[in-house]
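Presented as structure tokens, the chain that follows is alone, the form predicted on its own.
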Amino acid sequence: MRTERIVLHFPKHLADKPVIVNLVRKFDLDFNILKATITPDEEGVMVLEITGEEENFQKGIQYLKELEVKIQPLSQDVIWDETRCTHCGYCVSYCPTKALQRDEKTYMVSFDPQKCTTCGICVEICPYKAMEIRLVI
């Protein structure tokens, strides 16, 4: 079983097509939409968590590529600027997925992009602007 969070960039000719439904029907994949910006006749971006058997997962990804959907790991769009972070820990209590955590011995904050859902709370509350989300549309 494989679970992965990815960012899909839809070309505008697919904005009104049942692409994600086909992932479920044709490849028996489960999905959770974490964030989406899709408007008819415009390019769209969707942050998705996909779960399924490895073979079905690969076939589903191939299906998306054949439709000209650009695929990238979520970690490429979430940026933690450690040079700006003062490790104050303010963001840790607000992070719903615990992607941001603080080591209780060293008080250093760490970021795990695999747990991040790009909710954007950290971007809004960080007083030092250490977090950034770059979902390119």
Second form
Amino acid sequence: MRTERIVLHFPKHLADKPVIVNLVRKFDLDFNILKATITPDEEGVMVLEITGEEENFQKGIQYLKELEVKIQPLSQDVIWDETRCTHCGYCVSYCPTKALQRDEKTYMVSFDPQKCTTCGICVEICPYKAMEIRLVI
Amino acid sequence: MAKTIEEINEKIREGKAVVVTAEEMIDIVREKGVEKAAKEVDVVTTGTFGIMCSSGIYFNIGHTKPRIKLGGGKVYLNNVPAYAGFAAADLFLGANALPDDDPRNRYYPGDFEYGGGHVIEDLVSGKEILLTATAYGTDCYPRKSLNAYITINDLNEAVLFNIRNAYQNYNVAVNLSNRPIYTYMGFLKPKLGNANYSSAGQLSPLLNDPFYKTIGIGTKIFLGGGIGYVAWHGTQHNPNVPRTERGVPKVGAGTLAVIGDLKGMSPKWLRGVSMKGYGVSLAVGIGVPIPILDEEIAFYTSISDDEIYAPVVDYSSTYPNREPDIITEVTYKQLRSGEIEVLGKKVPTSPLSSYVKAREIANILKDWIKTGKFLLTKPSAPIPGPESGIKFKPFSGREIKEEVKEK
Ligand code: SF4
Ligand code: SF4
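Would you mind generating the form predicted together with its partner chain now that we have the form predicted on its own?
Let us now look at the entire complex, which starts with that chain.
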């Protein structure tokens, strides 16, 4: 079993084709639409979570490629909402990359997006929901 | 020479009171000695901001037309059940309340997205809260349902009433087992992967007044950004515990029940909390002023993190099974350094209460007093100290064998 989050860009001519339905029918893949939008130039963008057997997964991706659907791995950003952060420092020792750090004197917490690998640990554990994952497409 | 609260208040009114935070007091006493510090300093301000589960609000919604009797009915606030065991228009909501349809820990560890603590934060923020109620109807209160949006301004009284806050010291939680656990002390990694603590230490109100010499019933305090009072000693108040030479408890001991006008408070100091795998709660900001009446009190308020010990407790087994074992003791200075040593292993530490906010509260209170906005009160009765003989009892009810089935 493999689960992958991907971003699909649909060319205009596919707008009314049952592409996603075929992924289920032909390749026995499960999917979950995380986000779907249409860009100004009428290209469809969809963030999808696909789950299925490895072999079916590969076939499904191949099918999409043949239809000229552009496939991208999903990238996500972790955002620190400073107004919600209480500077408790709880998250600091859990962050594996030191993207979240605490000043030794003031105990103020800071976040360095450059160091963040978007592992999501802080998003899970911050009691005040000050850390948020945003999908970037 | 001893001072009285009246004398200190007179100085506050004249803008002449010397007010310092509990952090600043440490250096003052170290430099000048207790005698001089007691003479010079009039008030020491303390502060704490942390997750305080035994918090709640009560309020009165006024009478609908026609009337409805909420008491004995069912009431929800944003889908979170409120307690409707009072008269027609009074409700109580606890910080830990969860919507009936919250999956809780059925999908372990549960997310606990929204509950009582969040409703309290939203209400204080001035947001509209959906109130849905059903009642049985009487001749004098005929109405059987109510579906309405309310805001804090629509309410008559809205009062924060927390029955146990401001714990005097607390456990340090670790996990000795092989699996990760989710507790009210946060996420604990297996095999001593981390250690979590929750006290403002040297800034914490009751650690600066270990024998409750000045903090008593009626003490006026900073509560949730507004004004509150100590209403009583808190539940589980446990003054008879092992103490250090300075009289500071080495384990969780005294607690406070506090009360105050919710309408004067702010969401900055009352925050809804989601603890993964555990539940929802409310983080509360509390600041207590300590009048420096004599040298003894000056001495108590000079306590520093390296003199306060906390017990390290295993939350995978000892805590849930209520065993008394303590693995070791560490000081708050060690805890705040980011690493402690437990059973020969270096363990990273994480605080659950915010020292930054505790400091901010102590400074706000200091400012209020310095500028004459906040006068001190004399307690009308003390809260019980060790001499009271009060000891917190474990559950001693007579248990019945059959399991209780969920209705
Ligand atoms: S746990 Fe949340 S509130 Fe606490 S410091 Fe980290 S981001 Fe801020
Ligand atoms: S997502 Fe992971 S790496 Fe990024 S700040 Fe949070 S814990 Fe650190």
